[in-house]
Amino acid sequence: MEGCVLVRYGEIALKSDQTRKWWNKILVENMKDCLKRNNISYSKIDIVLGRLIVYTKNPKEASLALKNVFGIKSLSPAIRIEADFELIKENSLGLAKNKGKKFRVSARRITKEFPMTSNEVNEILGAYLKERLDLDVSLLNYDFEIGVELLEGNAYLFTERVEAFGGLPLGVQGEAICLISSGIDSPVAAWLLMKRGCKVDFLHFKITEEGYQKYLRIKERLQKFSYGHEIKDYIIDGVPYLSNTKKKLCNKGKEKWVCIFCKRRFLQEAERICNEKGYLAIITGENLGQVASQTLKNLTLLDSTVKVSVLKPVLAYDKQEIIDIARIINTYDISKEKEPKCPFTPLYPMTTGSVEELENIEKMLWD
């Protein structure tokens, strides 16, 4: 008997043989990074017919850590034994003790050399456990499940299925840079692009020390999902630019444009870094209509100021949907902590800016 974790993936299975082989290789490397960072020892990771099998003496602990590795759909702490039905009965008996009254057996023959069908294993093993432990079989309303996966002469037995986040292995879609603040939306945007296989680094516009310290803690939380990639960050002191720009705008009676100029500068700094470092896209946490700078007209205006693709993964989400994800990824509590309001925000921000107006104001400021 050997302890292990059965790892199941989702979308990888839909890819061509060549892509699946490449993505599995990246997924395994990310899993190794996860286990190393969490100080979990293992002997090897096998890739066998739609399963990744991690051999470890700490399958429960490994499962809880690995659920944060993107590309994994679910995991089961398991034991591996020889695919002999008497051994399966004996070990299932031990797993079923003190688990509850109602149960079911779910067997699957991934390879077909085992002489019994999946249904036969379900029926005979279920009847055996029912009689020996005085249990009740319930296919729908059960307290626990005995899982049996039969694969290449081995049986993998488990009672738990840990749901993971799915998505694609981090790194299969290249690298992008995220404009990230201490708020709720941008950490969620970064996480969603990580989930779709992007390595994501951060650009933070520092305006207050309190906001910067919150950002650092958010980065630490998101690193727990970035296995296979150490998040790099770029910090820009936004105060000198905003102080100077707001003063000039106020002198020209254009104070309401401060947020547009701030966001444009943020995007242009990100574009510069993309060109220097080779990032493929900029990620933002913009949510349509949520604040004045995020009207459709303003978003279109701002995107026109850069030539790099700007991705907005939370654009169409309801605010509550974003909050729900922020809670799941454990950044919401940090984002909700109080911090000083941005001192540069105008009383009445521009909501319907145009490219022509922006260009005219730009000339007015610097002439």
Ligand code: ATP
Second form
Amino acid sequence: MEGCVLVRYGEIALKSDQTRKWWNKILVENMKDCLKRNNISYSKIDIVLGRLIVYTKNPKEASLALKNVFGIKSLSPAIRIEADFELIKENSLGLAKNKGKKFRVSARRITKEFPMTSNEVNEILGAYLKERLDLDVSLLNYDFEIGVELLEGNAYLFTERVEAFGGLPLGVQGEAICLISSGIDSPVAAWLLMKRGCKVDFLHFKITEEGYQKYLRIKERLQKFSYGHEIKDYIIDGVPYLSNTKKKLCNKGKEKWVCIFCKRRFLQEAERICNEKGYLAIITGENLGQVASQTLKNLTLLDSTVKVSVLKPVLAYDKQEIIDIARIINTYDISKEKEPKCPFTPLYPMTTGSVEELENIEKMLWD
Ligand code: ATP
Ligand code: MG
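Go ahead and give the structure of the form predicted in complex with ligand ATP, now that the form predicted alone is out.
Every component of the complex follows; first up is the chain already shown.
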């Protein structure tokens, strides 16, 4: 009998053999990084048909840590034994003790060499446990479940299933840079792209010290999802540019434009870093209509600033949907902490700017 974690993956299963091999390799590397960072020892990780098996003396702890590795759909702390029905009965008996009254057995043959069908295992093992422990079988309303997965001559027994986030292994889609603030939206945007397989680094404009300190803590939380990649960050002091630009805009009676110039600067700096370091895209936490400046017109106007793709994964989410994710990923409590308002925001920001106007003002400013 050996302690292990049974790891089930999601979309990787749909890929061609070649892609699956490549993605599995990255997934295993990311899992190793996760176990190492969480100080969980393990002896090996096996790639078997449709599953990954982590051999460890701490399957429960390992499952809870590995849940944050993208590409994994669910995990079960398990024991591995030889696929022999007598052994399965004996070990299930141990697992079923003190777990409640109503139970069910859910067997699954991943490979088909075991002589009984899944239904036969469910029925015969169910009847055996019922009798030996004086339990009730209840298929829908049960206190616990005995899971049995049969695979290549082994049986994996478990009673728990930890749901993970799915997605794709971090790294299979290349690298992107996220414009990240201390607010609610951009950390969620970064997380969503990590979940789809991007290694994400951060660009933060420091405008207030409080915002910057919040950002640093958010980064730490997001590192807990970035296994296989140490998040790198670029910090730019935003104050000199903003105070100078605001002064100039005010002098020309164009104060309304400050936010557009500010966001434009963010994108220009992000593009410069993309070109220097090879990032494939910029990510922002922009959302349609959430604040006055986030009109479709402004968003497209801003996109015209750069040639690199600007990905906005939370563009179409409702605020509550973004908050729900922020809570799950543990950034919400930091993001919602009060901080001083941006000292450069005008009373009435521009909502309907056009590219021509923007270019004219820009010329005017630097003449
Ligand atoms: P967030 O919740 O992410 O702060 P928001 O709803 O407050 O977004 P804005 O303030 O208009 O919206 O910011 C839009 C986007 O610009 C942010 O999602 C983020 O990608 C980027 N951004 C804003 N402030 C900063 C900053 N200080 N440094 C880097 N990027 C920023
Ligand atoms: Mg913000």
